[in-house]
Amino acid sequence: MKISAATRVLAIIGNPVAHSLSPIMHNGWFADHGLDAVYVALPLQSEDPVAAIRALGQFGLSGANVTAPYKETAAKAADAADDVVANTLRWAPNGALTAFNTDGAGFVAALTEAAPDWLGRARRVLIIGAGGAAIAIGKALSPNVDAVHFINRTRTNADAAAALLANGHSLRWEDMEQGFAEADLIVQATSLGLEDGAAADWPVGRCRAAAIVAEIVYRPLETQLLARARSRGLLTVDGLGMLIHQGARAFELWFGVRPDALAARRRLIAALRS
């Protein structure tokens, strides 16, 4: 890759970001399309993250993805936003900053890829977590299901997430077994299960035989939750699909081109195995 003063710079912003596969994914797509651009990881540590994100445009950044804990901050920093939570930023030539949320659409695309018949199977959804990704996924699924239940260690956060949906509900963390037993689709949307992180004792034994179990974690690619679900013969969806499909939508917002998701998956699996 030849980098010059004319090279467009894009980034993933968050804390931490050292684990992110987004640079491999996007730089691979840049090469596929012959784009003069580079994608880097930028750890953000600031007492005023809204001002820090706004300032990035002054350095010529043309686009960025945003991960935890700054998705709400990114929406606040933008001149215009399509949601109160954002994972994608785009700077116009005049410096105007627009924020988008591609997480929900990315998750649905990954779910459809792994389980094409999910619309006929998933009437009741359980989402573990109540952060930006969980809310985006809930909003994307809500119009197509009967009920979306959020469960979170902090009940007030689950209540707040549920209040955003007409068919939203919340559960106490102590009711996890009930949630697993009643759900057709279970989405694990927290950092639980990350490499070197604490894993919950998921009650997979209570799942329905036709339940679908999905993760947003992709390190490791097979989390404890997915391993247990597969051992029961349940259909599972790993976190790599959401990463790729939300990234593809961001790429399209920046460049007007839809990149190859399968090519990205091959590269990312190779990276995870190295």
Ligand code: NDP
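Positions refer to the first chain, counted from 1. Under this definition, the rigid core comprises the largest set of C-alpha atoms superposing within 1.5 Å between the forms. As the structure is a prediction and not an experimental result, all values here were calculated from the model. Compared with the form predicted together with the ligand:
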Contents of the next structure:
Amino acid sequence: MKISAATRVLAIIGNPVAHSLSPIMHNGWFADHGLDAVYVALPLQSEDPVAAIRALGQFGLSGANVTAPYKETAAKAADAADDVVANTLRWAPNGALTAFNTDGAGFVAALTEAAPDWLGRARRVLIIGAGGAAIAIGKALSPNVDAVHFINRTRTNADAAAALLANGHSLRWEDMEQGFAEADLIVQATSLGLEDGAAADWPVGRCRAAAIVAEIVYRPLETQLLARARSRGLLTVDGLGMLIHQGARAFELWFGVRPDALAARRRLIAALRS
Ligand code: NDP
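Now that the form predicted on its own has been shown, please provide the structure of the form predicted together with the ligand.
Below: every chain and molecule of the assembly, starting with the one above.
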């Protein structure tokens, strides 16, 4: 790739971002589409992150993805936002900043790819977690299912997430077994399962035979939850799918064309193995 003064710059903003897979994913797509653009990781440390994000537009940044802990900050920094939490930013040529959240749609696209018939199967959803990603997924699934149950270590956060949805409910963490037993679709959306984190002892044995089990953590790609669900013969969805499809939607917002999800998966699996 030849970088010149005309090369467009895009970035992932967060802290930390050193291990982000987004640069590999987007730079791969830039090459696929012959775009004169480069995607970098920008660790943000600022007393005033709203001002710092807004300033990026003054340097001519075209677009950005945003990860923890700045997703709410990004929505606040924008002139217009489709949600109070944003993972994608787009600067117009006149400097106007628009914020989007592609996490929910990205999850649904990954689910549809892995389980094309999920709509007919998933009436009752159990979302483990009540953070930004869990809420985005809940909002995206809610109109298509009968009930969305949040179960979270901190019950008050599950209550708050449930209150955002017309068909939202919350469960006590102690009721995990019941939650697993009654769900058609289980979505693990806490940070548990990360390589350096302690994996929970999920009651996979209680799952319905037709249950779909989805993860949003992708390091490792096969979490303990997915491994155990697969060994029970359940349909599973890994966390890489959401990463790729939220990124594909961001790419489309910036460049007006949907990139190749399969090519991204090949590159990202190679990166995770290296
Ligand atoms: P948040 O910080 O907003 O939420 C974290 C959630 O994890 C909370 O529900 C928190 O519970 C729970 N949690 C954290 N530690 C524990 C623990 N030890 N035991 C039980 N629950 C715990 O993070 P996000 O929602 O933004 O992200 C969650 C995970 O999803 C991260 O690992 C992130 O990397 C991943 N992610 C993946 C995406 C993808 O594209 N695949 C996209 C976005 C996120 P509590 O309320 O009690 O603190």
